[in-house]
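What follows is one chain in structure tokens, specifically the form predicted alone.
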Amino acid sequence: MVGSEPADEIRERHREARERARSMGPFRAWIDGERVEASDGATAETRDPVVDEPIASVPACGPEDVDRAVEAAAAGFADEWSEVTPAERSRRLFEWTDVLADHVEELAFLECLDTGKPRADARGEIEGATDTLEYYASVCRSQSGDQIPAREDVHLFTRQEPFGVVGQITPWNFPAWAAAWKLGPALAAGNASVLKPSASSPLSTIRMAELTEGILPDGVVNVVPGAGRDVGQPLTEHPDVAKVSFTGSTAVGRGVMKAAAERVAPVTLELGGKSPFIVFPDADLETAVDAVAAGIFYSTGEICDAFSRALVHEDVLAEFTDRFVERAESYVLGDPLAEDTTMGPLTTRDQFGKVSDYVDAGRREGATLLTGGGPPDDPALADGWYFEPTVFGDVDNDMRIAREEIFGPVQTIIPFGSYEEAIEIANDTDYGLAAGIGTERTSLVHNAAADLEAGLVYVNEYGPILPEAPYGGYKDSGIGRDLGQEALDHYRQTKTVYVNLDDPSL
């Protein structure tokens, strides 16, 4: 369904929301505790995408930039980051996130105007990033190294040393909180960062890097807008950047990783999926339904662990196809600045040709288009990018909108008919982000988590993602992980050190 404001309403509320955010700025790259222009003056807009207009002017960094903040993070990492013991980084993130915590709606507003959320996911969000930030803060202090027992005559240990200087990229549908997955870690382990927002989504990641003014050392944190050619790939293959974390499509992944390699830089990728949900014939069907839908029209389906294929066994695909069709009929489309509002716009004007493009494509194939398909029958929403829940039935696995990342809210829905047969559609697929399985059987829940070829499995819901626990795929959907004590190691090395002992005479 839609919302009942009128579009005058709507464009009147968000020019004055471009305008607060417009107060907030200026928005500039975060450079050596800095706000600078780039270097050659370039800028570049960020759009509203609920009505298509410009929201602030930013940065458009190039080369020269990054190896600014590159020569910032290396000194801060050297005058005083890499002195800074365990427990004074504990502490001053802990800081940092204190002065996050305070600034939660502003980074709220900004998520929400930048990507066009709904203003109650985008706070969760907000509160996600400082959770994470929070989590790694608790954890700088238990890091150690090992003592071992080989040999009488040798003390042997190991060190856990960072890096240095890491380079980050992250991407637009999760800015604030893809940032904070980022820089937690880097920074627990000790390293200094040199981060590049999306170009579409970039506001609440400068100002959470300027938030860490009179916290953080100089230098520690720089943040440098731009488009990837500009800045991402510079990045990559900087010579003085010596681990890099990229969250984005697989196709740039692959170039990120032939491009470190080139230098035998360390990579941590998180890249696509195309995750399945297996609907059990014991499920129950209204958790079923919930999880499903929360897990492809959340964010608006730009979601990289998106619930983009549901496999339903023969004996419940009816009645699940009804309650699903009406539960994606359920959302309510409109300004996500309005607090009713559970399904806002696609982030960019590209990105809602792309979904379209593949709504054709099912269309073509065959599949059944059950609901939306389009953008909605609704004069007020004319001018964003807004695109229907959209759910497909009779979807054989070997189509493309079952087989490609459509990012966008797009379900397909595919029978099965036995475990064997479920666990092989499940798996056939280039992905392995995130799989999900409905169920009250406890011996399936184990056996099929088992089974699943993906790095994320959840029961009977979608999420929660928490901290504590890596996040990270299987096949084309990555290397490495996030979050968890695991991305603590993504950001460290090991030295073992062999101390010879004599034997013990005076």
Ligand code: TXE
Given for the second form:
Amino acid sequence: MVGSEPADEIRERHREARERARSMGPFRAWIDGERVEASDGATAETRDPVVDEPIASVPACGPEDVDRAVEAAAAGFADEWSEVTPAERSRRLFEWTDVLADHVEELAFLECLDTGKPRADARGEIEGATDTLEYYASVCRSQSGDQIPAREDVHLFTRQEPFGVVGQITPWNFPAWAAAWKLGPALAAGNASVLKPSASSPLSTIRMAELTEGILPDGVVNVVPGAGRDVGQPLTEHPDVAKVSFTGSTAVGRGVMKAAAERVAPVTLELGGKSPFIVFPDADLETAVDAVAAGIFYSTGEICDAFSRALVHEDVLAEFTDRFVERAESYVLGDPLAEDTTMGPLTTRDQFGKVSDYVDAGRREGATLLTGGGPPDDPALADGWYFEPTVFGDVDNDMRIAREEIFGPVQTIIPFGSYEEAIEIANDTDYGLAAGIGTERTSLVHNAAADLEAGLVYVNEYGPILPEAPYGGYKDSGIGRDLGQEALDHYRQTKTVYVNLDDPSL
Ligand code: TXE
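And the form predicted in complex with the ligand, for comparison with the form predicted alone?
After this comes the whole thing, all chains and molecules, with the earlier chain placed first.
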């Protein structure tokens, strides 16, 4: 379904919105507590995916800027942050989240304009980012080491120490949330960060960093925007970056891991997925449709844990498919700045091309296109990277549309006949980020949760993602975990101290 606004209304609203966004700038790199240009003055435009017009120019940084930022981070860590007590770190992180909470609307506006996601979703994302930082501000003070009672004549204990400077790379689909996932545990553990946002949607991250001014010491948070090869790669290769965390594609993640291996730096990788949702025959179909639709159409399908394979038992296949297609057709495509829009455009031209190519591949491979399949037939949306919610039936798990990450609003429906077959198809993928289960039977929930090869299992729902719980994948979907205590542990190293005790006689 498409919104009912005329093209000129949308164009005018976006002209004003881009002007408003620019008035919040200038958007620069944030290094050592200052807004700075790229050393060579290079800039790149970030674009509004609704009308394909430039929003703002942002520095296109390079290796010298990475050096500058790493130096600032090292100084910020050594001079101040490493000396700050956990209680003080917690207080400052809370102070930052208070400021962010006062800027939710502004940040959500930038996120909506830069990524094309509906305003309400962008607001939810910023609130999620703030909540994540609050969680790490809270747990910061409750960390401890161990005392190990191995022998009476040795006082044996562990200290948890930060790495120093960490390099963090985030993607374009959830820029603010990803920045909080990275910065929260890194800062709570006492590190300083150099963070590279995606060149496609850097605005909210830059603004979040600017809002640390006067709260966090200079150099503790640095944001260096630019291209992957110019900023991301030098950051992962930098000898003074002691730990790397990356969210993005599996192909680039492999390269990040290789670069870090050269100097034996630990890495956390959160990569792509091809997550299944299994609709068992006893499932409440309305609940299953809700979960699978949210899992593939939320954020226009540009989500790493998208339920992009719906595995449906043959007894309920016809009814599920009918209801799911109806649901897909009920999404309101329109201007993400309008509150009634439930699906915005894809974020970039590249992503539009990629999704279109997969839909062509699905048709060629013999899947049946049940709805969608291209841009909506509405002249008001013709300038943007809109793509209709798309559903393929008669999908075989060997088809490319069932094996490769499309990262768009494209669902594949794959039938199964038995529990064993469902699990086999679900696990027959290189990825292992998430999996979902639709059933009312407790034994199915627990058996499937144990048998599925995935880092996350959602039962009768898509999400929620909570900062308290670890998030990450099996197999090619990554290594290590974001969120929860586990992420905090990734940003610390353990030092074991043996204090040999003399005989206490005087
Ligand atoms: O990813 P990249 P792209 C998947 C999704 C999407 C595809 C391509 O399928 O269609 O990847 O998206 C930085 N060294 N995901 O091209 O290139 C880059 O600048 C260091 C899933 O955007 O992996 C950006 O900041 N960094 C994923 C980040 O890496 C490099 C989210 C991700 O970009 C680099 C995003 C290099 N050599 C894409 N090259 C998820 N897990 O949700 C690029 N980068």
